[in-house]
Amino acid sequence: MAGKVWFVGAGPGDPELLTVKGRRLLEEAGAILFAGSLVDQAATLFAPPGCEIRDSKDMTLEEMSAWLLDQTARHATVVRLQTGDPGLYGALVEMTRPLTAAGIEWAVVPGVSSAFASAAAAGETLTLPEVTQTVILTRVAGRTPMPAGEELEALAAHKTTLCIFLSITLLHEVQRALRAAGWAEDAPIVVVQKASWPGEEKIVRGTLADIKKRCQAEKIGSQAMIIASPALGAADWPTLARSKLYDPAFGHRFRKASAASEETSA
């Protein structure tokens, strides 16, 4: 019987943010393509001794695809070991098109995206009752085009949380089209380059006006995700709206709410 080939998200970049599920499945492979220029290494010593392991950073989609179905007719379980979340920037659907064109099992295993590990390293919520309950992953056009409508400028008129992936070089133009929305120079970002990356992470924050500056000084020019949020900084802030699930006067199936917070609400 031919393998199954499992394409798994190898979170952010620290081994440890590796699933339990992805860890066992490295641990079970026959073979291992994985992104060499993104994936820290140190997520494939979880394989075991024999297994075949592959560097795809210099290969094509059409060498990639050739290599997983060559696998697959020697090894029952093949694991293509992918970035931060398998379908967020992997070229997920072009790689499994030819498994099933070609009668291959194949089945993904989530991973942690860099977006949520710059918030969790920088210590900042992506949401906040009354501020923002809208998180929008994007990224500014390069090489790959924006479909029409979803340029930055678009979606930053929201004013709610940009988490913009793939465009640290291209920060200039992340302000001209905060600027272009109407968001003030004060307004707070933050950049975090490598984040979970043991002994690699940086945090740079700052403002619309200077981030793309404090950004150049830490030498920022690669494997950064840049976090715009009207959220961020909000545990310095003197007053926080509260949130209505752990409010006494807000009842729910678990929980009746107070006599004296309904008092008090009413």
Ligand code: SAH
Contents of the next structure:
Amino acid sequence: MAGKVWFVGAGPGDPELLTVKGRRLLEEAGAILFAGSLVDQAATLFAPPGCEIRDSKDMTLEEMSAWLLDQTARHATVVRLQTGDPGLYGALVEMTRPLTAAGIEWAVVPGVSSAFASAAAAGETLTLPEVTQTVILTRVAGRTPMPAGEELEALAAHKTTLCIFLSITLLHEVQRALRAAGWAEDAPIVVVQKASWPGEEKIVRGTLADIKKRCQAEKIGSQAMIIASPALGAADWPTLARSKLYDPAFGHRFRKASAASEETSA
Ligand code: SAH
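For comparison with the form predicted on its own, produce the structure of the form predicted together with the ligand.
Now the complete complex, all chains and molecules, led by this one.
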């Protein structure tokens, strides 16, 4: 038998944020390799009896590839379960290349990224008409260096929404980069820890000046998303530019234009 390996996005933590397809694959899986504590719930909730379930946290990439390959000799469906979406900081190609080389079929099932779960938890939008229409998903350099031109300072110069992964222990570096890019001391920043985790989610709101102090006070040192965006807090702004999609004066493929446009105000 030569089974197929599915790289499944588990979503941000709440098992209900797994896709329907991801859940079906877990229910059919002969073997599941899951990525650390963030997604073990989904694996154990949905795996069928007798399924081989292995935590990858103490394994090297080579050991993971070897384990997945080995399982395809015994099972039609082998799942590699990853946090959020497998295409973001998931070492996806490092794992798929050995499978391809061995002639094993594989496919990816996308997942809800923690960037989106964090914005959702905080009730924030990542884009807002005439404020920001771009989202940058990034990190600061840790052991993994940033490629030239992708330093946070350079990206932050665009003044768009920034979703910063893997960087909560480097919050001082995030602050330095945003300051260097000209962000104001009172620019809003939200940090969400364990977004979507029932009973464990923490949301810390602050400014460029005080976000680090606030995170320290809440003891947030891991598993957190940093969102810096000119759109943060817009739910409470007195006036908003109107989204063209729902503007009566703006027709599109599904709706004809009608009355004149107005600015929405609260
Ligand atoms: N593929 C994942 C990201 C993995 S990198 C995704 O799409 O979300 C791990 C980083 O993701 C963490 O350092 C943290 O910044 C973020 N992260 C993962 N799960 C999170 C959660 N539930 N809440 C907040 N941040 C999370």
